[in-house]
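Quick heads-up: it's one chain on its own, the form predicted on its own, in structure tokens.
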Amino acid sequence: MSGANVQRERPVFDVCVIGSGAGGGMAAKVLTEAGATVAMLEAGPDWDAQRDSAMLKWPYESPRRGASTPERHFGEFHAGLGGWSLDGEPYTVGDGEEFRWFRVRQLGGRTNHWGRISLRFGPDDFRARSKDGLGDDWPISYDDLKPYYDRVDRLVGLFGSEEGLYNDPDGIFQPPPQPRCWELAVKRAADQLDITCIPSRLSILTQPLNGRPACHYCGQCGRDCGTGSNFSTPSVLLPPARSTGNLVTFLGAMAREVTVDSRGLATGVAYVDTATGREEHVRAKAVVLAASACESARLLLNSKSALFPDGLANSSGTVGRYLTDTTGTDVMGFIPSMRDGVPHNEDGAGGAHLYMPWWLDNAKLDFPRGYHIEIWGGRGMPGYGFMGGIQNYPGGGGYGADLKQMYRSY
């Protein structure tokens, strides 16, 4: 709903939650079910997967064949409204630095299009400094967090397998889907090399749960799921929060700062109504910042007052510093034995059915800690672009009947 209509009454909410993604959605669910009144601020528009998902659209249904747009950088059928550059939201980068800030503006945030990879931190991840001297140990352990991991697993639903790996703890799993043809080829090679390769752990249902049906394997999770078979905040967390009658959602509400009283306690959030450009204010007894790492830091730094001249919670001067990202790289290969296969539907879940958790001994390596490998492959739906990369395969493409045969073969 629009914030302007509610502002006339100026209620005082128990809590104001900034952001509607994974953190904000869970905060809203838990708080409203506990009886608290919650105002949720979302900078973007509404999003409903049943109404807005394009998971079954074909590229030929668009003159752009699904190519990216200024509003959807990963393709016009993608469920991420946003990108690296947003009108009216510029940002600067320090001299000699390179940083690309991807932001999403919609109800549910990135939960509408994330990869659904749901891996727990292991015991060693909470005491990494004790092991390699880098960073800091957590003040809690895996055992402290395990009951909450279990609760989330039962609520959200994810598939996986019990493997008993020490630092890749098992969860509450539904049965994993069977590996696809290309995954079986990778699995066979991994077994020969003694590389751990196990079923993925994704927040996608393979059995019905809490009124949500099992995945129908269309393979288009990035477009969000119209049946709610994978996890997103609008499909899983917001419906029970709304059913309490304790949640009010402010859409198009770009948070500007957390306001405080003379004691330094939060009194609410000042925000800009993106439709009118007017500044509004939500009153609340407490504020939850769940606006993503960079946005939450921006809001803390922006919340300056006589009591907090450097911003809220920033007496140390470290807010906005020491941020890190999930880094990765990719390598593509061609498996000759898979040429000329029988055409068949191998869409599966919207992600790899297998992955490789960290399997090596760090003491023998020249870098700290490790990584995991997410594998990909198989046939993909034709889309926009030229040649589909066939020029990179043996033969380099061609013309006419030869080109068509190469596409079928590869």
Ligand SMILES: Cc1cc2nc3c(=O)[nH]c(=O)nc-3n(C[C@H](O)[C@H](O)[C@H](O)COP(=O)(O)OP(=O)(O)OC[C@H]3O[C@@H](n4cnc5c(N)ncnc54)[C@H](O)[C@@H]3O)c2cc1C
Contents of the next structure:
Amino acid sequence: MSGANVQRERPVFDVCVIGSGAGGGMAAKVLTEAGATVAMLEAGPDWDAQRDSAMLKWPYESPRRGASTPERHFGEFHAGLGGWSLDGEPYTVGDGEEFRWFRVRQLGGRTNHWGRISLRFGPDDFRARSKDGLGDDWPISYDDLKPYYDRVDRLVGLFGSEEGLYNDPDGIFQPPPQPRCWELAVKRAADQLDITCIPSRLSILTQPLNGRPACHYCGQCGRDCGTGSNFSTPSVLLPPARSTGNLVTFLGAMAREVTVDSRGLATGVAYVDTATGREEHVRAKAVVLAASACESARLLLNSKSALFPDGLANSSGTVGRYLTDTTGTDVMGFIPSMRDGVPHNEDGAGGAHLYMPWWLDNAKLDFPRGYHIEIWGGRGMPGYGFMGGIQNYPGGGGYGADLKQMYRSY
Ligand SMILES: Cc1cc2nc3c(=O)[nH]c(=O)nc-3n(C[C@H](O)[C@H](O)[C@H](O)COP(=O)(O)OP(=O)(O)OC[C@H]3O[C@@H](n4cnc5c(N)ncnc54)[C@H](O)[C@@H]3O)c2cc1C
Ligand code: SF4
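Could the form predicted in complex with the named molecule be given as well, to go with the form predicted on its own?
Once more the chain from above appears, this time first in line as the rest of the complex follows.
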């Protein structure tokens, strides 16, 4: 049998979805439930939180106390298989540029370990240019998107509180967990300074939903949740997609190029089987790129043909340009009143119970837009690197019993 015949006998899927993270998982669920047959290509291996989550592991169960490894840059118990560099997937940046590209490779992508902070864009975020003359307005408004936010909230489940803040719209919330000791201390100070400080909005269940149990407050969402109480694609989106019988998942399938016919329409995706190194092809009438923002752009640029010499969907030449990112930084402080505190139950969700949405009036500031503040603190399990830098604390450091006492005290 010739290669051409073999090719013809392969099934033609309605849609090929590249990537199984937040974007790919939702595309697969919606499409399969609408009756489409879907081939999902995922570059990484399988990930199943019930089997793979290290949610309940103690640091001493590892000789490295959970330190990072080349395969898991956030630590060996962390649910992200990858980091800022991936074996066999190098990248370069322009002269004088600095860009650290965080990537994971596994079923569910970053949804297995993201912070679960689930905030809606507000009305002003859709008309930023009209407000401050920078960037562009969106062609849709918050009201256009609101019904979809509502649907996602009902499907995913998140906690929060109804605050009625104009540009931080309320969602459909489950009750938020109580703030912990350090959070109450920060909240007290924020109230005195007139800084808005409200319950976080996290995709973590505080009540059972759609067969998933409520969180039992182990505080380890970064390791993924073995009970499926927080949101990840494999726990929430893929089971209903699979139950339609319309989803076929290809693991270890690194998409290389979207193939097109002589009219320029997609015919499928060429991918590399990472186990054999062989090039394969999956046939589909339509292709959804959901391999993460940069990788999806790379795939479009990689998909060159006589019809599209600069890559697919790139007649403007803007694919892969004008990238922006969500930047973050952290500041650490020490609250003296919490020193020598009485050990008590600090269990909670794996994320901040309180946060500060943008609270200032931009008209009175010399910069546009804003930021939010997430609060972290409390006693963690003493794993690798625990309280590193204690010598920098007032009176900190020391040796032997003194050092141990300092750890307890701080
Ligand atoms: C540590 C961390 C914390 C975060 N916390 C938050 C938060 O609290 N709130 C928030 O809103 N956002 C958060 N984010 C961001 C959020 O996780 C991402 O924006 C979101 O998951 C992106 O979804 P995605 O589907 O585009 O990509 P991903 O989730 O990265 O999925 C892409 C998938 O495609 C696969 N893939 C890549 N290339 C190929 C290829 N060539 N062929 C086949 N498959 C491929 C990958 O293996 C991966 O599974 C966080 C991110 C990180 C890293
Ligand atoms: S804190 Fe809750 S949601 Fe997070 S891993 Fe633990 S039980 Fe699951």
